[in-house]
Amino acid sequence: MKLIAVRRRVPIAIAIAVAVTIIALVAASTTREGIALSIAFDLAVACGIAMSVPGFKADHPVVSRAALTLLALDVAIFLTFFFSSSTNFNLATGAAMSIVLLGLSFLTGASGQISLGNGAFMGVGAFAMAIWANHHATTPIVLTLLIAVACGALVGLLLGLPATRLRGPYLAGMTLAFAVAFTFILSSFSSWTGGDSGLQLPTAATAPRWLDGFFHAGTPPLTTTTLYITDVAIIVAGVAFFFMANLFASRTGRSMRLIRDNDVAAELVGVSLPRTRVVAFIVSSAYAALGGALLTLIDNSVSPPTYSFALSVTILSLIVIGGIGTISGALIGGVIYAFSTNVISWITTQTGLNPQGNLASQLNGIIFGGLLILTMLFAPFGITGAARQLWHRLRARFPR
């Protein structure tokens, strides 16, 4: 039956791909733009048809996740060509923050370890990227991001080793101490970190020549730095989400959930509690460092006050609002964080508040605090949990 379904879908996929290619070539202003559009549409069609094959997800879970990731990235990058620079900047910021939230969701939601220091882990990646870029300006972006991830993982290992003997509020207290001390640590090494003024990247990230030359000169999309950085952030976030989805479904992810639910039972079945908890810390800190490095790339600068303890509280609030322990919850939290500045700007405009006043400066914390209270009252499992409950109720009321 599966083979018959595949054979039926192949001619349909080829016909759709040919039609889409012809339409793209005719509608585009240049042949190269038509080729780019046809590739994007054909990739989306191929991924969609592959995932529609019966039993494909169960038989090939990793390939299915890869197809879903490619489809999401294809659609997201295509839409960025039509958004304004400010919207793309917000999307890039949200993509970076969603990576951080994903790491905390894995640490707290999967392994059950509470952390209040992910804002400091972000700072580790942010300053690692800025310091490296100032000393090695010609290093490719991918390699610089990997260096930031390695620095974050190393710091996570150093904190994760003593965390194996701590539980609950004691573990939260240790990460809290690290978050509070982080800005003072940066100030102590002002020759490297730039002190309170921070660091500026030597050059802004621009599209490589081979990519910019694919389109004719003067095409706004690829000559706009904001769009290129947004696409880079979206692609990095897509890769991070793909690896995390596989990690959640892997043996390591199952072991962490077992430790979270019953550590005695986990030990009885042969799970090493210290090693698993250290791995969770390393993964979470590496993801936070990656998000911080991306934010440095987006802002083209970094400063110590950005990565204060307040940021760690904001990260924890966002993942609770989105849905802790879920992948979609991290994405929702990233979107909320990305467009929170727009909401604050709209509120100050509509109410006539002074943007430089005390109340306006505290609106960010007020909004996140209010959302957190509403989430705890009406959706204890976050927006993702509420959406799942609503979906199950609808399926029970309207069965097929």
Contents of the next structure:
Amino acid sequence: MKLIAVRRRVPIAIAIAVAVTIIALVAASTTREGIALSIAFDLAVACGIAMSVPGFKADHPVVSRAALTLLALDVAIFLTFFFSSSTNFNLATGAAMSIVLLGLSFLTGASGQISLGNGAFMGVGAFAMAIWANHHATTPIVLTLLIAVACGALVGLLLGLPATRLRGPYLAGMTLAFAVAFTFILSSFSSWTGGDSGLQLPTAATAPRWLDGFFHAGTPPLTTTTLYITDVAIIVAGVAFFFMANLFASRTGRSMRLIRDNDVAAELVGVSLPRTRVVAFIVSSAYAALGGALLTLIDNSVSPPTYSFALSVTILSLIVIGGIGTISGALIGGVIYAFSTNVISWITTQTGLNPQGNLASQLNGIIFGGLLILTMLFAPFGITGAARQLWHRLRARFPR
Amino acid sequence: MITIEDLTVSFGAVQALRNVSFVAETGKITAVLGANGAGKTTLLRTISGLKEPKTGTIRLDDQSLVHKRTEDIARLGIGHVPEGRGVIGEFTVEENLRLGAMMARVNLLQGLQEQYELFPVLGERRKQHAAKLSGGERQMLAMARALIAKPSVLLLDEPSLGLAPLVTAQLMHTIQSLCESSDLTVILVEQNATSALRIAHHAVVLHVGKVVANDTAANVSANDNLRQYYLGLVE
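Complement to the form predicted alone: the form predicted together with its partner chain:
Starting with the chain above, the whole complex follows.
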């Protein structure tokens, strides 16, 4: 019965979605918000119907994850049309950082390896993006992002190979060395990287011509570029989260968790420890590079000090605060990072601190450090873990 | 068939196994007995490739296992259930079983069905997290995870450790049934000599890394000296 229900409802949901999209595009509205509303509504309906079918998640996990991703993207993109430019900028930054956190969450949470060098991996992607864009300005964004990902994966492979022989503090030490050396490496290749001042992108990323009308600025203070880049960042993050959710549930993901919990048992069932550990490093650094490349796209520039060792520590703090080894933890960490600047400016305003002063410039570290201590004391599994505990307690107190 | 000849394994200056030789026949249970520190676990770990031997040979039929990687030995059909079981508590019973099947190219659904028939309690708890299983159920899960890959040789390290006598008896009966219904070769490392000798065809007694007896289980069981001095079985 359940299977019949799934088979019947999914095509119906897709048919409804397609029909409403066509109607929306052709007749419903020619304004940007109208079209956005129509598309958002019908996608939500389609995903909602598909996911409401009992047993759908268990029977079709990949399709279910795709529907959930589509629904989340749908809501997020729809909201960007109504947010201010600064909020959209924060959202885009949060999306980029959550990709980085997701990569580290996979490395640390799933495979049990530690990295203090993900800030540097981010830098690899950020500079790969900027260097490529400066030499090949006409390359489409997606291709440039993929080039940055490939560069990050390559560096991950190079560091991952020796990492297979290292554990715990020794592995942390190796990645720490890379993080510390990275800014010096950038300075050594100043003809490529622009030295201490970094690089500017030759042009701000704009929507392709066929999407131009859709992103046309009509609602001040929203700018076309910010809106477009925000939506690109959100879509890229959505795709990255979708892939990672599937990777977590895949054979590779299960092998990694087995290695993390019991590497002897993993070997005994035929899992190759070195290969799996290297794969984890490659995935983590590729995700970090993707996040870094997106940040370059958002900021329209890149400079070496951004990718110092302090960023790696911030990334590690954020993943602990959000919840290691969880997808939602990475999302929470990304949001905290994105809106931390707002909190800092609020604090400086309220306390009358000089925004250019020494204390104000260190507030970022103080806030993340404080949050990290609080998390370790009161929610060792991060905000995600605390939320799960609360949910279980509520379910125990109020059974259905 | 597993053939071990002149196997010596060292941990630095300490020799854990000294010139160990014996044959584990196809379709038979070979019990490896001895006190703590006799080298039983080291023997199994060396067969699985988790420990490199200093000298000697280990062969699965005609194939040498020495210097092979653990994952390659596992893929050759040697299943090892380690001491402490090694099940993943945060995974469900079924997910743990999937782990066992994932590297061996076997039909997953059929494999799951077979294991649930062999260990019905696992079928009843297939959606339950392994952390919530009892000690006996965890041992069953560890064995099922090894068996789902359809090994030709099963290495069991102290399966009765920490289990109630009734559960141990049930587990030993299952191991015996497995051997009788298939050509599975079992090397059973046990401190519980009575239980092991009851189901084993052959027995090897280790003492401080050396073989002190290598005979049929019936003969070892009947030897009062072995029982008294090496197996701690006093009448």
